[in-house]
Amino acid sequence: MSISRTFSGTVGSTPLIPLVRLSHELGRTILGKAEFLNPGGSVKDRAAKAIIDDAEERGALRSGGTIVEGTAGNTGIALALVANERGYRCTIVIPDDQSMEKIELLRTIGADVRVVPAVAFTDPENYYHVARRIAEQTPGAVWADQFENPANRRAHEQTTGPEIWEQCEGRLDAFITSAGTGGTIAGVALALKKRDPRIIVGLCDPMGSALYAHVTTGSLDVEGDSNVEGIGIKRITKNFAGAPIDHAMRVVDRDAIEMAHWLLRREGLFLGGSAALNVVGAARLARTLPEGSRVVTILCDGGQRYQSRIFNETWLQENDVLPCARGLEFL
């Protein structure tokens, strides 16, 4: 084992952990890419890494320089250590209805957080747009825009793609996962096709979001709502763009909370409700396949994060998704 230079320097370089039991119950191989095993705890460790070299790059941040963020959580707390590590200040805009976890830990690890209302994204109010505004409106800082900026899908495509490949040998069928900037999944498939083009691709869409249809229609329908943080969006980002996607399907709320508690009770996995939903779509995509395929998915981040809501029985009370399966029916 070798000696880390920095504290990002050991972003990346996860582990791909084959779920033991879902495997057996489906005849099929799951692999999950271990993310939550970053060192700020997420998927979002890549994309903050890759924006923030590629600012330093371009000359766009220097020494004491700010970096703004809109955010469901990950990114942010994710450009906020780097910006630690690196002598930065850091301030993330993130929305009312993300889990209170995410917005202490934030505040914690030093960030100046600003909690605004969740609004549409149409809403000038809305945590995206204030954002911006705050980076234009302070010296020397610039706005990481994690859902325009090509560094991030980048990232993954330089990295979580090729580690996939590496770590598969070459022998996988299939990788799917959700999608919010689109990064990771642009990144990856991209990465992937260009190895081996008879991959099948797919999205995992949570209710309330926009991709289903973009992929399946053309169109941007949204049906139903989603408390699943971190994935979903009702437009089309630069990240997403022309990601070659083969296969779509939306992942319900209930089904990604009963497959995060058997994931804990089952594998050990103590899983946020992305990397849940992931696994959900993982598993309805295996059984299409042949007995024996190999699929890959991202697990997101860690359950410490949602412990307030995916993992409290009066929150999933109050929204009627309390856990109640036996084995994988829900499947």
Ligand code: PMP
Second form
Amino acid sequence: MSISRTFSGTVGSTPLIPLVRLSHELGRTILGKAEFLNPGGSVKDRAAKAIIDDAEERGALRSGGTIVEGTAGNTGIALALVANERGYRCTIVIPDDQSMEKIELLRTIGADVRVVPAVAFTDPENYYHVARRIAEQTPGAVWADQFENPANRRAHEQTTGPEIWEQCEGRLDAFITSAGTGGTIAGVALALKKRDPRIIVGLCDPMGSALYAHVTTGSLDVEGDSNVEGIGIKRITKNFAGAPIDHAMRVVDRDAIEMAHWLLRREGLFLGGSAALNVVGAARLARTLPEGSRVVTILCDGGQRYQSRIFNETWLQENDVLPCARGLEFL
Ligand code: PMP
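For comparison with the form predicted alone, produce the structure of the form predicted in complex with this ligand.
After this comes the whole thing, all chains and molecules, with the earlier chain placed first.
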């Protein structure tokens, strides 16, 4: 351990945590990449740092400039912190259906936060288009565009994927995660397949997302809806396109929430909904593999960001997803 040169230099190199009790129950090892331990608290620190590094290298972002992004929260939090460190302004456009914790945190850390109505992507007032317009109209501004910007996926191909490979010493059978921009799944999948094409790559998709249909049938059909934040999308982004995915499954919110509470009670891991959904996916995929197999997934962020939602009894009751499992019978 040595002194890090900068705060953003501490992004990545996260531990790979064995989910000991879950692995014991399954007879297969589930390993979680602890992305919630990144300095900004989520997997999106990697993409944000890479996007800013890239904009600096291209000369697009100069001292005193502004970085603009439309985000479900975590990318905004990460961008705002790196922007503070490096002397940039940061404007974040966030839809109003995201947790108050993330919106308040963005304000606290100094982002210029614009909360907009959560409307469909086809609506020009969707947060994505609003962010692009703000960037176009602001002198010295750069639009991060995490969905289409290849720096996002590259960050995972160059860091997350190789870290997982090295931590496993090349011994892993499958990798599975959900996708928002697709940067994580595509980048990690490319890095792992390059090292060992036999590694199975799985996608676990929330309801209300088109990625499951895209992988299994090639259509963009959507079924149901989800309250799990940061994942699920109804279009194919450049960051997702071409990801070498072998297997896709859908996971309903109820099961992800059961898992979030189980992980807290039984593993001591206080995680967000997407991380819990990923663990459900990892467990279900592991069950299809021989005993003793090793499956890696991503623990995207921590539970603090969702205390008013998936860890709040009133919210759980209102959304009819109050956890009731005693063990892992929901798997
Ligand atoms: N989980 C959470 C909580 C997120 O904020 C995100 C990013 N939107 C993801 C998962 C998905 O990551 P990616 O954008 O790399 O697909």
